[in-house]
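What follows is a single chain, given as structure tokens, in the form predicted alone.
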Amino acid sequence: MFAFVKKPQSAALAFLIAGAVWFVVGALYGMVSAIHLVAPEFFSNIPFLVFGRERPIHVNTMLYGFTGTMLTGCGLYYLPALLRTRLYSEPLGWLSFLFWNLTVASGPLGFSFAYTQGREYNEYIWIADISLMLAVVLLIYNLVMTIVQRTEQQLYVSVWYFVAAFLWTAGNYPISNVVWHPSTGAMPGLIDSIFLWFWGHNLPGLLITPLATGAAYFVIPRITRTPLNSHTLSLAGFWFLVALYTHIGGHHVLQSPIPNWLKTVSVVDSIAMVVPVSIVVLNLWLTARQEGQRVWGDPAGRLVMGGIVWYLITCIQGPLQSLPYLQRVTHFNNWTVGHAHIAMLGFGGYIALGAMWHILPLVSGREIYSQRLVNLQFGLITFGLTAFFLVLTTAGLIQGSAWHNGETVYRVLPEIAPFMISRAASGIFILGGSLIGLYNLYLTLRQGRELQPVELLRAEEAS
């Protein structure tokens, strides 16, 4: 057993497999939650299957369990590959895997029985917070020591993004989760909303975004077989991200009496996020120029580039909806739910899946069992997510417009009932995509053609 733990790239493979499993778990909880919005009496009187407990399980499992775990597995492969060395310590990688997944598992096991801190995106109980922080600290040490022993002098931008994601998390997570108050995990009074949304927005912005961006910068040039359009431009995008994103969580609570200066900074920086997003999108698109057939013809490349398209849509919609005037209609309704799904499943999830399918043969030594199943997964998730986004955006506009014109909440409910049915139907396709992906991963590891050493060497040299 210990020999397997020390096997090169085994920790990366473990993270990839766990990410695929958590995708299915998170999608299942999302599906049941969607059904409850249509038929609240479905599985009634079962305490651990009420909507208020299912929803945080779904959200946290998809964010930390699926997207975060899978992208971490990708990075544990590509960082050493880019540095032309081995991961400093595979056992430390496995220890990180253990602590990280204990935290993720505490969601379904704890939230189901009301063990939660009850703060959106910060629901994990204190001991789970500590477990996650241990995983992050171990990852940082492992990655830094890998950089120290590298043989490649240049630090490619993917290395910057991957290491920074955990450095930022090490600083942001304990502050927002108020770990110095173990009993509550919260600050008293209104100030807690500021602490809450400090991580509530830095979770997607300074953990998932750098993990996904780093993976995209690794995969796209490999598939197109062209150099990155501009390394300097990629580093400019990196520094713009950290300079602007840290402050924008306040735009979630513009309607509350937080300081006006914080509201202003949040809105201004939200609008300014157009800059780093444009840099990433244009840099990758210019890298792939005249190579569209290779990108869109490769199942993994199609997923990654699809994620970049969702990133562009997300970051057009996001800055606009941070404006106080527009928030009068778009806030506190299904518009925001639709936006969150294209950000985390569309951007982060697509790139996680694409990078996983690209990297899996390199860490497992086996060819993907079925590229057709990868294509089918892409098609199912794309159809489901697109319908999901359109349905929830429309429902949100109906809700927001009615409320803005003085209509009561309960009188709007019959109007959005058909949209909740469509939402649940769309979720079937996303759940189906997660199941097909896990099935394909299992068959790849069990029945995929073993790659010859020459094939593996050639693939790794392409890094």
Given for the second form:
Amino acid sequence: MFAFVKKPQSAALAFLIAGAVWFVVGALYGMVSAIHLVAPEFFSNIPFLVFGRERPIHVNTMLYGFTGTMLTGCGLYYLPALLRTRLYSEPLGWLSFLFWNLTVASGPLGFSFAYTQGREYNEYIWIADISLMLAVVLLIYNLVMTIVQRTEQQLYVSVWYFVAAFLWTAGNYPISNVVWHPSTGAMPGLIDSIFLWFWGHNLPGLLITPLATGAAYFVIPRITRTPLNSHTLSLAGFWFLVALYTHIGGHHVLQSPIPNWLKTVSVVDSIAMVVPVSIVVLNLWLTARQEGQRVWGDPAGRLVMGGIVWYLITCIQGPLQSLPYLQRVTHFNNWTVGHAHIAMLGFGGYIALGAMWHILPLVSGREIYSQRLVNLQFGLITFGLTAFFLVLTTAGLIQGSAWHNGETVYRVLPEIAPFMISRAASGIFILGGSLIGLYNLYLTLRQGRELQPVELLRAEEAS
Amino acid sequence: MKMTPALLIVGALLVFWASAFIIVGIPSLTMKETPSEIWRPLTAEEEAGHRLYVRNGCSYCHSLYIRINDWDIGAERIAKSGDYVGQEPAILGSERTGPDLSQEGGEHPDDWHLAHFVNPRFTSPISLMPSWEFLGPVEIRQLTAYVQALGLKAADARVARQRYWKTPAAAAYASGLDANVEWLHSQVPEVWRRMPNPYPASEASLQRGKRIYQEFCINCHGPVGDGKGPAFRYMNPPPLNFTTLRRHLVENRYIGGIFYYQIMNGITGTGMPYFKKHLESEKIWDLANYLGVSFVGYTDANIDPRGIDASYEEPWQNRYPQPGQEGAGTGK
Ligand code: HEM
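Alt. form predicted together with its partner chain, vs. the form predicted alone above:
Full complex below, order starting with the chain above.
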């Protein structure tokens, strides 16, 4: 009955499919949240669709469910492929899949009924935290054993990022979620915000970033059919990332009464983040040099390269908004929401989608049902996200400047109303993109032309 | 340098844990939990409200700390780390779709909060906050207890003031329409009671007043100013019926200054909030003209005593006659 769990690459495929499903779920919750910021009386007084509950469902489903799950699926394929072996254990992979997705499902199923710890990015209740930890630990074991049985001596940079993402998460997640306080998942007092934002920042920085970077390092050279520009640079990028990113959670509570030395560290290291980011972007850019046609001409490659562009924008914006003087205006408002979207959907999401479309034929043995639908997805999401970024950033500047100028939050509400309407409207494009993706994925698995073993081999060897 | 599995695993973990020690380890060892001057523990009911606040995601729209550059509610006190002792979690928040609530306690009396939680638009017509009616009366009471405790000892002082004034305000309302208005006006300082609205009730001014009324007042005082907006049934005393004020002009002439003072300052103990943070001076005078013209049928704009007309004022004749002198000409 459970024979399917032994099928090679079945766990990777399962992660990819789940990612595409969660993308739709997350987008639906995002859509309702956006509508509620325009019309709070829409679906009013429905407990499981109240803004304070649906927003964290949206955020967590997108982070862990869509980007996290899909990028993990990609890694479960490329890590063994790069090491010229098979995943150590498919059933273990499935077990991770089960625990991981139980945690993600506890968002819509639990938060809707107020089963949440309520701390941003650490909302999952204790038992779901444990489930996620189990998934991560099993993944680590599986990956390390895969490395042990490898037939390729060299560890390519994607392998480091993929393994390290889980090594870091295994330490980071339980600390920040204060798992030793099961009922609240929190520390008493102000220090909680330091614990909270340790993960709050490292979830993007030490989970999504390495996963996405690893996937991009895998896909781009394959599409351009050129070797990676520089291994030394990728080494430097890797070590700078973990050395700097871990220190900057404090910039999320920069204006709160946390100790000044922490604020200083977080600001200085936020600015220093320019270094690892430039390294990654440059290294990939130089790899694709002269081969732009191939990358931008390939529907999956376009998504991955688009993700790198968003990464660059995010990480120019990030250090700027960590400057205390600037943050007086940009903090607490939609500016940050704009940043979060280009980071999570633009950087994490684009690369997840691009890598997924690139890898899907390799794990399913079927050709993508429609490359045009992939292009349509790229177009829809790019339009929606660009609009999001412009609209939310503008709304944020209006709010921030008005408040700074002494206007009350209530009074500024009518000023941002047109922006909230445009934001909800742009959301339709992103939701559309997610639906088309799921549709295309479904048809690929049902109707995609089966690739001959030779074709598959040739595809695998292309790297 | 070549990446071997050992270097990857040991190195990545070493750097990570070293950073973790700096960022969460050292603060855990050095940050002291010293209560600030406003700190006190939460009562059981407030604690229950805090759980509700955390579990229902109030924190996605409200922050709980005041910064040095803030102006809105609570800006009197910049947050200190000692304000959060023992709170688990001290949920600071990252977005302000609604105002900061760290000093919310005592801003309003309990009946305002009841109406507001049932449907925020009842008290704040353009609010984006969701209705929490589904929580039911018990949980709404706990939430109210919690928000009334925000600000701790500083909040207690404000809540006590609300409670103190609630009794005479409710008693005045119970003693009849006219006695209520007399009581209300007796609380307004003398200088304000004989101050006419210095600004003309021009068409533009009335239009502005109307817009502000719709954004801030309409669901309490009602579209026709009779005090029967949807918040009516939750409040004691309920929102004032402006139409009765025609009988209560001071010396049968003045009302603008009373309007101004009440709108600016609010009426502590009643649901009537203060608007001095939301509205600048001219907007309040516009509102006063709008209330007068629309609901009282009279405004004292531009009557004596007055100083030198403001430089930008158009020539304007008050054509609203005093009560009892209708048809007697210009009303001047
Ligand atoms: C150089 C890199 C980056 C720096 C220095 C940086 C800096 C910041 C700062 C200062 C904030 C807080 C803004 C505020 O609350 O006022 C923030 C928020 C955020 N960042 Fe970044 N960022 C960087 C890259 C990224 C990346 C790569 C991601 C995701 C993959 C990301 C995801 C987020 C998210 C989701 C938030 C919103 C947090 C919230 O809910 O308040 N950031 N970032």
